[in-house]
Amino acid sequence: MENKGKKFLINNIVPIVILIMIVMAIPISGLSGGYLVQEMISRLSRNSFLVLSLIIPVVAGMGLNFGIVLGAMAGQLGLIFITDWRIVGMEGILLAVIISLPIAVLLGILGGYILNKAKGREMITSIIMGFFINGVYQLIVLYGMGNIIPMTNKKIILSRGYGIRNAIDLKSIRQVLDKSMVVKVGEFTIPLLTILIIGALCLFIVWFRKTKLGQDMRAIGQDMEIAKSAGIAVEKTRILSIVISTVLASIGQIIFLQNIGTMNTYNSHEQIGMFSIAAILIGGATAAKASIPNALGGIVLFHLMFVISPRAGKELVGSAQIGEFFRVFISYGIIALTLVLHQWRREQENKAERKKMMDIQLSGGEK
């Protein structure tokens, strides 16, 4: 019983610590329960699709895909084109998704191919790959659009005649998904269509993990060499997992930005990977194991902290800026802490496995 309790604490140390901090900070912040519930409903609908896109690469043993910024960039390119063509409403969102999909697939194939060349170092490689593709994205958007790629909407073109402005107003599609099907429950407003889309993605992930491809990914995640011996095309399957993650991230970024209503052309995608990964880690996921409850629970905990900490900081020290520093510190600190804990757990498991093998050999020798 004691060992079970200790194991539970070790496995859930990150969400437990964050939950304790939130419980302590809520009364200090002075924010009402109703306000926090409405904020969490809004942020769940805004961020869930992006965070859920991280699960499949973890199943395939590729760790946390910091490269989801590639998908986010594909989604933003789709939004730039529909804004230039003045396509509004639901048609605009659907067209943005259609434009972004082939770009996301190409970027996913490129990402998967590079990550296959860097086995065992996937996470750091995907961070660097994100920086590199970000440079290509900025070159295309800042120089190519209006210069090589025809653009007609002068409201989004820089005054020199080419390049996209730093910020694009997405008022033509602002909260189209969120407001097209709304349910009122008491004082709370629930964006039902967005929630249904997220629910469909959850069902897809559950179904996908039971398919032959999903089982192959799980086998690769458990042991790549054994999976190869069993005849599974390891490298092709790993590429597919990154392609699926990148495609989902492109759709997730469109859902995210239609909720915000404004796109920062050169920065909106940059921190998506880091913040999404911080959220799923806070929910109890590791680099080797992630689930839908980890993703959804992590979003609630992460964003509760995001909402509460600036107010709590202001009430404690009279400066909201302290709260901003605090939550940035927590975001990056959680990623570092969880990766360290993950490595520590793996070492403990390896040590226990070695001890077990030695005991078996010793008992065999005595016989």
Second form
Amino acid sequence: MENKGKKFLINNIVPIVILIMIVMAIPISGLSGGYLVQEMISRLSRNSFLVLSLIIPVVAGMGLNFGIVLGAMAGQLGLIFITDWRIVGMEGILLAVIISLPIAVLLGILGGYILNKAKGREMITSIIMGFFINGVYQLIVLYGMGNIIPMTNKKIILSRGYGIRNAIDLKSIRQVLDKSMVVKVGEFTIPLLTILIIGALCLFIVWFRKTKLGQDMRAIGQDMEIAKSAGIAVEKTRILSIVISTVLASIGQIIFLQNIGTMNTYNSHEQIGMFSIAAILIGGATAAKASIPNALGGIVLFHLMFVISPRAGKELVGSAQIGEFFRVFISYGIIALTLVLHQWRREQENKAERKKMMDIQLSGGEK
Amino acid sequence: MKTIATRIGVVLAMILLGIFLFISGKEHAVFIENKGEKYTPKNAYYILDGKKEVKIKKKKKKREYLKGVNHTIEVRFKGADGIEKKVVKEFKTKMGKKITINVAMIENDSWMKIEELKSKK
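May I ask for the structure of the form predicted together with the partner chain now, the form predicted alone having been displayed?
Whole complex next, starting from this chain.
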């Protein structure tokens, strides 16, 4: 019984620590329950798609896909094009998705191929790959657009005649998804369509895990060598997992930005990778195990902290800036803490395995 | 062979859907003016695609943005004889064309003017 409790505590140490911090910070912040619930509904609908896109690569044993930045870039390219062509409303969002799909697939294939060459170091490789592709993205957006790729909308082009402005107003698609089907429950506004889309993605993930491909991915995630000897095309399956994740991330970034209504051309994609990973880790996921409750629970915990900490910081030390620093420190600190805990847990498991083997050998020797 | 055919089919369907979304979601600027040749009402009111009613004063011009191709305009004004009139017209927007609707002449044939958009360069 004591062991069970200890195991539960070890397995859920990150969400428990965050939950304790949140429970302590809520009364200090002075924010009302109603406000927090509404904020969580809004933030769940904004971020869930992106965070859920991280699950499939974890199933395939590729760790947390910091490469979702690649998908986000593809989504942003779609949004730049629809803004330039002045495609508005739901059509604009769908067209942005259609434009971003092939780009996301290509980037996913490239990412998967590179990660196959760096087996065992997927996470750091995907971070660096994100930086590399970010350079290519900046070259295209800052120099190519308006120069090589024709652009007609002067509002998004820099005054020199080429390159995209630092911030693009997405008023043509602002909250189109969120406001197209709204349900009022008491004082709360629920963006039903966005929630339904997220629900569909959750169902897809549940269904996908049961398919042959999903089972193959799980087998690869558990042991690549055994999966290979069982006849599974390991490298191809790993590439597919990254492609799916990148495509989902591109759609997720479009959903995210339509909710925000403004796109930071050169920064939006960089932030989401780190924050999405922090969110799923806070939800109790590890680099080897992630589920839908981890993703959704993580978003709630992470964003609760996001909303509460600046106010709590302001109330405690009289400066909102301190709260902001606290928020950044927590998000990066959580990633580091979880990765350390994951490594520590793996070492403990290996140690226990070695001890077990030794005991078997010793008992065999005695006989 | 079947896989390749399916993939080509999916790509073609996506391209077709993209073209459809491009046409149906494209935003067009439409100019509404209230300036008749013989008679101009003091105030006219128009409703574009069933949205909210907008007032346009005598000899004024307004710019509106419309999504897609097929549209309707409902115009309400007092005629020269002092009787209130209400006219509903249908029109189409086209890419690269500038459309100006004259609400004062909505009953005439020349209520809509279509011009080529000037190059921005």
